[in-house]
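One chain comes next, on its own, written out as structure tokens in the form predicted on its own.
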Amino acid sequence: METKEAIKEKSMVIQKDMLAKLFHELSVTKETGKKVVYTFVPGNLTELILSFDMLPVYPEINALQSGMRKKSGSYIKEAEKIGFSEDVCTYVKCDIGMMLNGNIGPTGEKLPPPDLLLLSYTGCFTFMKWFENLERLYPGVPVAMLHTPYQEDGHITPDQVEYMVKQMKEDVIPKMEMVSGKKFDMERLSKMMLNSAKAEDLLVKILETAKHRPSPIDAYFAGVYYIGPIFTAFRGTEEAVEYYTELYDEVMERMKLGLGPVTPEGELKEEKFRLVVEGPPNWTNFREFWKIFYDAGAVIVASSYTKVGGVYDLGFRHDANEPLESLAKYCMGCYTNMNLPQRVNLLADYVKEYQADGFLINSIKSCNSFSAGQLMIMREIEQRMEVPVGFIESDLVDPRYFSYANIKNRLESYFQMLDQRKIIMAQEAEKII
């Protein structure tokens, strides 16, 4: 399949430069003496890490980058050779395989080993097993565990917040002080919270522009770029605020001009279908996957994946007045830490608020934290919202589980169903008139 050169907006260039700078900083930690924390995206403590002048590394980001660079397949095979099952999360196997092959990051520079393993467990049991393996790969490296209570009853209680703050004060922060050689600075952390809240405000405004017709953004495929800085190493920094300010200006200008989303092959000329999507995207064939949608004029106006690192549109913001408490609430409020009724309610609201024509699930073979309950979610959305639902299957970073022809056929059938429904609805509307 012929692939055109991807179109890049100014904000994408800014983000690329931010990431390049981070990975270069990581590659020279031996010279600079900076300490490195391996941690995860959902429920991460980025501001706390940065307040100690340490650098974060996110194994699942490394895995998805490997997938996009067509390297994940060989890494996964390396992990399977040493005993990892086919059913294990492919992020884990890709990450382990990458480490076994020199731990080279997405910029081609070697990633440093961790000085601290920070497990902020947020709704994904696999994270715990993943870090057990990292502990074996890096013997002697201290491990800090921040256990996040699951939102079993659908709300966050004061007791849960207190439980998490206690863990931070008694385990996480002391270990960060030990590793970094610096004392915890509450005032510095509070100031970073102000930047976090500014960036979160801007991100919500950006994602909510998809309520406009036509939507100036794709909130799934382009959305994964939008969430990058805030869900990873830059939340709490002035750089993040600058990036989201630029992105917001770009998106507002597109909305003002009545333009559709920018795809890798240029501007989408006609918005035919508006969709809400549940589940992560496939990374090994990301552009081919996206192309099936934009070739059909299908725009994703809201998605659950762009909430995996924080459901900010429900009102949460990091709070400078209660920095540790707001870190606790942030961890508990991530999408993967929400119970199934909460997820259904959120997705149903998206279908309604964003005036979606349909609801689609991309079920990931090896991702239990997303896949569990998806068939129930699909049935609930279909019955409650009375919109056509679709179901496709792929994987995060294992190319063996992405069947382009199968997914394309399923999606084309689904789009035909949406098209037929629109025709019927238009005919019924004419009869009423």
Given for the second form:
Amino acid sequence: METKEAIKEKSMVIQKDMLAKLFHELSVTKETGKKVVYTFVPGNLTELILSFDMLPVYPEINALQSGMRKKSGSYIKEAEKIGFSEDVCTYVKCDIGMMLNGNIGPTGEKLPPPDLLLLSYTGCFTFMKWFENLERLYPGVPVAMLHTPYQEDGHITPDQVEYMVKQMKEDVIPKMEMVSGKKFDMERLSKMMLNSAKAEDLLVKILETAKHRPSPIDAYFAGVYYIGPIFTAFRGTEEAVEYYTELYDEVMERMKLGLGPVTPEGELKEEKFRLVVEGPPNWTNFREFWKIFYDAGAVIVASSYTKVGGVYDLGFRHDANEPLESLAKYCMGCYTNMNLPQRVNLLADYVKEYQADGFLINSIKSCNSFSAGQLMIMREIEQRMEVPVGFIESDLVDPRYFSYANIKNRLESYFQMLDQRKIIMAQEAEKII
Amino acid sequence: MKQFSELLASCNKTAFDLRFTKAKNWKLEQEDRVLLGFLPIYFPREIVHAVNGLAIGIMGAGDHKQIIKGDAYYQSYICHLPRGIIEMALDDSLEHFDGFVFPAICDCVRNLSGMFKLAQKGKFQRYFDYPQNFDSLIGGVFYRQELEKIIDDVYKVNGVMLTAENLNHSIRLYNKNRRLIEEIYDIRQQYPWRLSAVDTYLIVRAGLAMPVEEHNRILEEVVDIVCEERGEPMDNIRVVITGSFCEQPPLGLIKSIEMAGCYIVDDDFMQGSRWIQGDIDDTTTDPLAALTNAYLTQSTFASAVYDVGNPKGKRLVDLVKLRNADGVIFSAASFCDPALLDRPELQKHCDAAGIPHINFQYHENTGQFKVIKEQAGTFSDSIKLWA
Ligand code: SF4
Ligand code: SF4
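Next up, the form predicted in complex with the partner chain. The previous block was the form predicted on its own.
Full complex below, order starting with the chain above.
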């Protein structure tokens, strides 16, 4: 397919600059002496890392960027050559393949090796295996483990918070102090939390504009493309607040003008279907995948994937009055750390609150954390919400598992089904009148 | 040997009875008895035993059940174990169980706990989080709270209070169970021809489906039998199998490896029964602390436990040496992230220690073993050739 230059809003340009600056800073750490922490997106401790003036690196983001830059296929094969099975999570293999190939980041600059491996493993066991492997690729680098208890009972208990805070105090923070050579500064962390909460308020407001008809945003594709990413690496900073203020103004303006979401080929002219999507997107063919939706006028009004880094719409905010406790609650509150009944409830609420016409799952071969149980989630939503449900399969970064024709066929039949349902519902409404 | 073959047949029947008849009958004998089902790998059964309960291992349907409904709940790229378990949950196989425990081993089992919640199977469905912090004041406190939650779950069903005396008694029984199993493995290490790996498997697996008292009696009998010379030594190589701790390999696979000329001198098939290394203190006034301490300091190496600081590669090599094995067979369920993500590192350690290895992947209902048998045969021949 042709690769036209994507249409960009001001906020997208700002985001690009912010990320470029971060990757540049990462590429010159040898000169600046800044320390580098490798960690994960769900349950990230960004404010804590930044409060020590260290720089975060998120291996999943590197993997997804490798997918978008069409590099992941060869990286995955490299990892398979050294014994990783075809069956396991491709994010891990892509990341390991990238490291074996010189660890070149998304901007083409080399990423520095970690000074600390911060394993805050939230909502996914594979994270733990991933870091066991990284620890061996970087022998001698200290590892701080932050075990996040699962919300198995559907809520966060004070004991669980205490357990996490103790781990932070006894293991994570001392290791950060050792690596950074700086003393932990609770006041600084606390101040950052004020910024986090401001950005979180704005993020929620932005995501909730999708309740409006037509929705001014796509809460899945745009959600992962330019609405969400800044959150992870910059939460707690002034820049993040500024970015979200700008984005919020932009989105409000679109809403006032009755405009639809921005797509890579310009603005969506007609919103035909409103969907809730569960599961991560595919990165290797991101533009093609997105295009199937916007060509059909399908807008994603809410998605679960944009909640892996925090479910702020349920009310959680980082709290300057209890910084460590709120970091603990944040980790435990992330989407994949919620139990299945909670996930079903959240998705059902999205269908209702965002007035969705349908519910769609993109099931990812790599990701048991998302995929195991999704078929049951689908049945539950279908029964409870009585909306048409759709199911497609792909992978995050393994191009071997993205079958364009197959996915397009399935989605087109699904959209037809939604169309027919709309016609029938309109006829029935007419009869009543 | 008629008696022994009868004992084996009965273990076989119990181990693969997917209706758990023995356990259900046990429960029916007294009103306040509680039946709890737990998934692989490790669960401290003592805490249930001490409050008039029986914790039964649900190890999957294997090749003993046709999966019809279960497949509709799982995509093709998810391992087989949870399909069989959902199939059992959807028919009446698990209907006498009061509750279910899902130890923290992987995301499939974790999400399966949610599926049981959604389906409201049993009176309680508990995800049992292993702490990955091994400090007694941090991970220890957390682990104890996890134990207490389950004790409370059982209490809500039968109203039986936990006492130190009862828990010490239960620990004693399970200590004995673990000791006897290890004794069998130790004898087999020296005289592997006396008891095949398949028979060992059946005997140990049956223990997950019956009261510990009964299993201990069986194990004692087995120990007596294998202390005597029986069978004929063969010119086989000695292997350790690793990676099969959760979804179980079909019996045919274990048999094929043996028939290909391999004595399986250690394995992780029933890892949960052998998880705790050595005895747990059964004399304290706080036996929950003793159980907690055992998890923190006496756990075996496993894919479900974070191993930085105590690398499992080294521990596998040590096990190979201890068992005087010639090689390692990596045998894991397809799509099993925990086992398969550990494999490259374990292989690297084996390479560094000069230990030959091969690997297979299987489904619990794999029906064809020809290729595996050939591979194991070639492995065995090559070791003999180069020995
Ligand atoms: S299993 Fe899923 S959540 Fe876990 S590392 Fe892989 S892609 Fe991420
Ligand atoms: S076989 Fe592996 S992936 Fe499947 S449930 Fe067991 S541990 Fe999880």
